[in-house]
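A single chain comes next, written as structure tokens; it is the form predicted on its own.
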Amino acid sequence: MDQFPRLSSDHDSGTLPVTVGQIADFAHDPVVCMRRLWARHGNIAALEEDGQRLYFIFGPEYNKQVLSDSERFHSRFFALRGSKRSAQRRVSSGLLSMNGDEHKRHRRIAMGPFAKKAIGSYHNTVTQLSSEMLDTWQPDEVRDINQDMTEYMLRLTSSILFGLDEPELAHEIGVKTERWVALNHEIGPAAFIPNADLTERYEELLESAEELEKPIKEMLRLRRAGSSGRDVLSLLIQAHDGEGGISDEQLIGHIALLFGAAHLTSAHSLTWTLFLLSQHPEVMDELHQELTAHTDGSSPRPEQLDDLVVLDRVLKESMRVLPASAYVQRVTSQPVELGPFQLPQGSVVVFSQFMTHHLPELYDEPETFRPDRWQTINPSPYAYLPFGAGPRMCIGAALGMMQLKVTLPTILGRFKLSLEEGAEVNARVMSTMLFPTSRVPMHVAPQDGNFTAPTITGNIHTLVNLPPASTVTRHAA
């Protein structure tokens, strides 16, 4: 699984921004590793071990060079692809792993389910499923919000991708995709450098891919045999039948990777936003006033979303300071000059949303959650990139934002969520995503407009500056 090209014997690390160390350190804790590289070298650096390098870029200048050049910097959504005839290769070979002309063509065909008109048709599904989730909550109970958001987004993503008419099969696909994605994240670091423990689990990943492929094939069969709907799979089949040239295997890959990209990123964005609001009662108060004025505690209607400007700022700032996707890698398709480096073909280049969003030259007090900053700043697409940037920007970005902008007001209109006093909240980047690695325990109460921030512990303090415990009291009308 060793994927790095070896350097020539006469390379000179002494004049380049290179740190000699262990590439496994990056897999173990990407944020700590990247922070050290940036502190020592600035916005471009390499980590070298035994003549092999992993390259890192931080900031809009290098982000733009890499992300705008999809011909020389290729995407690979999951690092472990599997052999050519394996289910792992098939389910990981969708749009997000395509490159060149193939990617351009498939992206154009796949745009239909994510166009503005299609997104509006999913609004009722988001409202329905978020309300059904809240119907199971009870005042005065403590819930693990991360678990709730993960389960909710599993149902929502399954419904939007596969429709509401086959709920059991859609849920089965969702559960099996979740397991497959988790294994890719857990075992993926073995692609950076061999690890015996991870390598032994490779067969488990291959078996998981085979188990996932079966129900997706069945859903595809049912969709072709019956009437199509407005779900993503139906729209992709319509595009396939209208233009041709897309195999069923490619459709399966599109669906598996779209689910993999959407499910946990949206779940973690919801979790981190609710967490940050619970620690900033003055922001929660401002948002509560806006939601009360515009929605009166109900789910927002589609025409109301653009009026929720505080909500928009809260989400932008949450995805800046705690982005669900912390970094992504690209692989050079040919020799490339990047800053002071001459990269051979096959070099791995890491760009980091987390690091770029925390650069002090781009954001004042970058470790602090300050939604009001968005009243005066307008960063470039390569300085603020929670959904990526350039020709490979996330195809579902608008859909993802709609889901967040409907779900959060629905939750906050009915319940007030407060972290338990003294709760330990931990986070870690695993593979590419910023996961909560502990419970995120929140007390559920009827929404009354009075907000308190408790004192919490955990390594989350190393990722974001949190204010002292405080209270904002404003009795709801």
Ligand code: HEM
Contents of the next structure:
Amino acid sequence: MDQFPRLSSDHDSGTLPVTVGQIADFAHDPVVCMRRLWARHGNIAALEEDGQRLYFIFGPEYNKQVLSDSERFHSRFFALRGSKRSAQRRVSSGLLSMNGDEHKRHRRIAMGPFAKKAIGSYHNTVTQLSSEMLDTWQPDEVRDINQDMTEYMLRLTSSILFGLDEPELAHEIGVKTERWVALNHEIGPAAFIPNADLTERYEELLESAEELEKPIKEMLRLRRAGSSGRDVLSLLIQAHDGEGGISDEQLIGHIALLFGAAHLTSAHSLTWTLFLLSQHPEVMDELHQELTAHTDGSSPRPEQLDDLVVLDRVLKESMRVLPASAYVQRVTSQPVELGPFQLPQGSVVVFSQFMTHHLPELYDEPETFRPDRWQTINPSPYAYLPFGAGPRMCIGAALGMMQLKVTLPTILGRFKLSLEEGAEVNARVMSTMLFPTSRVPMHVAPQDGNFTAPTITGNIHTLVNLPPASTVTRHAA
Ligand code: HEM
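Switch from the form predicted on its own to the form predicted together with the named molecule and print that structure.
Now the complete complex, all chains and molecules, led by this one.
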């Protein structure tokens, strides 16, 4: 466990907000660990084991200090980078592994395909692929919405990043990225915690990176050889600044990261929103009325999106209560004073969207899904940060929101989704993301505007307060 700088032998934790315990507890269950630290110490704390510390910040003040200062608080998303010439080093070298001037330059060049004015060009792909997904659904069947949203976002992300003309190769990159990201999550803790099983699996990670790199290289070759399209990769290949463009080696890292960053965050945001709606029939009813009035059950057109104010509130609230990205970490590039702590260089600081979004001083009844609250609150970017904040805020935030704002109405215009009575819904934060770890079984019916929320079980009740079973009926059967 020598990832963290060692404290001097005469250090004194007595007066500081420090809990002496096991750092492995954090990897095991981040939410439980962070809740305990916050309950005991407040908005800044450290977990100390064997002379090493992991630091945690929970409120907007500390979030601002850390997230706005990218010089002193560096990003280090991938714990295991591989040797210099390895495929693991190349595929893990996208924006989240860059810092300083290199990060600024690459972010500026890579921004083009994600700028607001570029987003409209992906709208048709979202309506097309969401409609194609729904064409395969049958009324009266029970579907695992978690699996559906994961597969749908795999197709959508690969189409937006690579275009529609090489669907099999794009899909292969998606599947291999998903496996590689999962392995990084599973084996990454080996960088912090001594564990023989994880260390042995390091070889598996290196092989997975090699397997992922092959189709990425092939896609790059095809895009460089052929005519360029409007997909993100084509735009990145053409992107230039005064110092030149992005090399193929750098593009490999950008592609793997873009896929990894976009796919499951978007899929889980969709799943959690459909889940929360299905447990809150009055909210579902209000949203249904808005969609019927504005889009009459069709996919919203780009110019209609700003008018869908209930949809906007529902998504904001869903990403507040169950944020797909639950925490992220920074590493100090030099000694820094943070609250009562003097942090040596190399200290790891965790900030948590989940914890900040559940602070009672910021949000009334924080564990309750209440989209209406957004009519009266306007939290700062460091108090509400589903996409992060500051110079490293998610580059795909506008694209991500557009995907959610088009996909949800398309689904809800065609089908009514109700969780199965008694379903067990479980969730877990793994590495940084809030995953559904069970099926999310929903009954599919033609949309009729009558909504019922059944009673469900599972550990999801430890993350959000769900109301008792209820029904909203507007139309006679
Ligand atoms: C609902 C969906 C999404 C969520 C919740 C989300 C969340 C986040 C968060 C919290 C960060 C900040 C990480 C940090 O502070 O270190 C981030 C960064 C990033 N995201 Fe997203 N994201 C989503 C969708 C997307 C999409 C669609 C793309 C691109 C296709 C994308 C690409 C990126 C990239 C490249 C970064 C790194 C930015 C940098 O370091 O400069 N994300 N995302």
